[in-house]
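In the form predicted together with another copy of the chain, a lone chain appears below as structure tokens.
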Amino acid sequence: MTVRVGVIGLGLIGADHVARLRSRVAGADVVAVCDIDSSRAKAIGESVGALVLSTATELVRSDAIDAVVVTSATTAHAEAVLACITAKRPVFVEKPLAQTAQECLDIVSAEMAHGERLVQVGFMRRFDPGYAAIKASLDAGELGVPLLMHNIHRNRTAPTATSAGLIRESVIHEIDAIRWLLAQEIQSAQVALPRPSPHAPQGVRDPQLALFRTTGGVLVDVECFANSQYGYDVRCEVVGSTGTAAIDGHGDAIWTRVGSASRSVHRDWRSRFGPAYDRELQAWVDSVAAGEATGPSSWDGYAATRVAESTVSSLATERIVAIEMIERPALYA
């Protein structure tokens, strides 16, 4: 079963879905669209061969779709959402779920009045690999009892950001990351705040340290600095009884036990190289697609068996092996 796709609002995060569900995600087609930018919408749908319809309402009725992915304004998000229920649509929508803590209760009690869950949010933190193998060593008691829990989340630039902005749509993944690893709810919050940076926009706390405290007595900081110039870097570190784990920012997990810092080996290429995989196969059907073969060829299999086998011969001499060669025809110039 292919699941038919109408996706809501075609900004940046929109785009990139669509982007992906059609070659990234397997078992999934964009059939629909819609922007309150209808130049926008038809641009990209007419570039994808999906639907572009008007509203957002229209496209939660069309029987086209099977599903919704929610990508719009987060002022849009609750009544997108609330017509996606309605509709009885299982419906993804970005983080936040809405505007405010009220617009996402009447989504939690229009789900409960249906009766079972439509909905799923943006919090994408819970699939990465890197929190992920926290996830799995709190999970099985490796670190000891939970205590401190450290987050770092710096952006580049961001000149249209506000002070509850950097909190209500950059924090709010450490507070989804907080609940979700720990299995724990929040308890209190604080926002402490240095100078500000002189390359945040003009009146903005850029950056911030919010600190929680949760229902199991973890203390939580969080640094949020979206103006740090120099690049994207999102760390997590959480403090245990008897260890840590952390993640740097490329996602790579270190774990400290009794007297080593460590990171994990692979244990054999699937894990290592199976992104690698994906990509290959991926490149290899789109050229399939699109009538035209790419990557490695016939020479470079010939090329490398040729090379392996004077090698092999090298073996019981230990001695230099000269490696003669046809040479390359033209189809593979």
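Mind sharing the form predicted on its own? What's above is the form predicted together with another copy of the chain.
Shown below: the chain alone.
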């Protein structure tokens, strides 16, 4: 079965996903596209032989497609995803699921009313081999009881970043990874702010240090530095009662009993996580073909956004903020 995909939003990640679905994901074909920039939509649509439609609503309702990829601006996610659920279309939506936790809950409610999962959220860290190796190690109990978790998320430059945007658009990846790796929810958040880098945009607090505590008592720190100048550098280490496991900035799993290696630094997220994006969309296409949604769910999208909102609220005071969430519905158990 070939899954006929329509893509909403053709910016940087959207154009990448079109190319990915056309050339590196088996069992998929991009048959329709749309974007608020009609000239861009026309150029990309013609380049892959896809229908160019005027609106997201028109695309979602088109009989030409089987499933939808949403890579538009975050402000447009909720409307597009809700339209997909109404039309009973499986949908892959880039993170964050929506702009607010309430919009995420609206999506969760619509999906529950439908009675089955249709949504997969684009948290690609779950499809990265290094993160998957740490997950397997934790699940097997090889590190003993997890106690601490350290994360680094650095970009070379982010001239349009905002203080809150660093959390909502960047740290949200770590938020999901924390929940997934540890299989625990996050119960409190705090932001600690050092002096801003001279390379940060005017008024933007960069870098930031986010501190989280999980329901299981694990203490987690996330350094986010969007204008580090030297490259793209994402790292993760879990400290357990009997050992540690870490991912260096190149994506390799480094076990303390083996050692480490030095390599060049990635320039951007495409070179570092390109293969993870490939695996992520392949898993989504396979799930659509099988008629059963897998991968990060609407609930995961809600939980990550709820934590991000609480973390943003700590920016002004640097105080600890307790996080409250609704009970997880049975659909997402």
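Keep in mind that what you see is a predicted model, and the values were worked out from it rather than measured. Under this definition, the rigid core comprises the largest set of C-alpha atoms superposing within 1.5 Å between the forms. Numbering follows the first chain given and starts at 1.
Residue displacement note: Val25 has its CA displaced by under 2 Å between the two forms (rigid core superposed).
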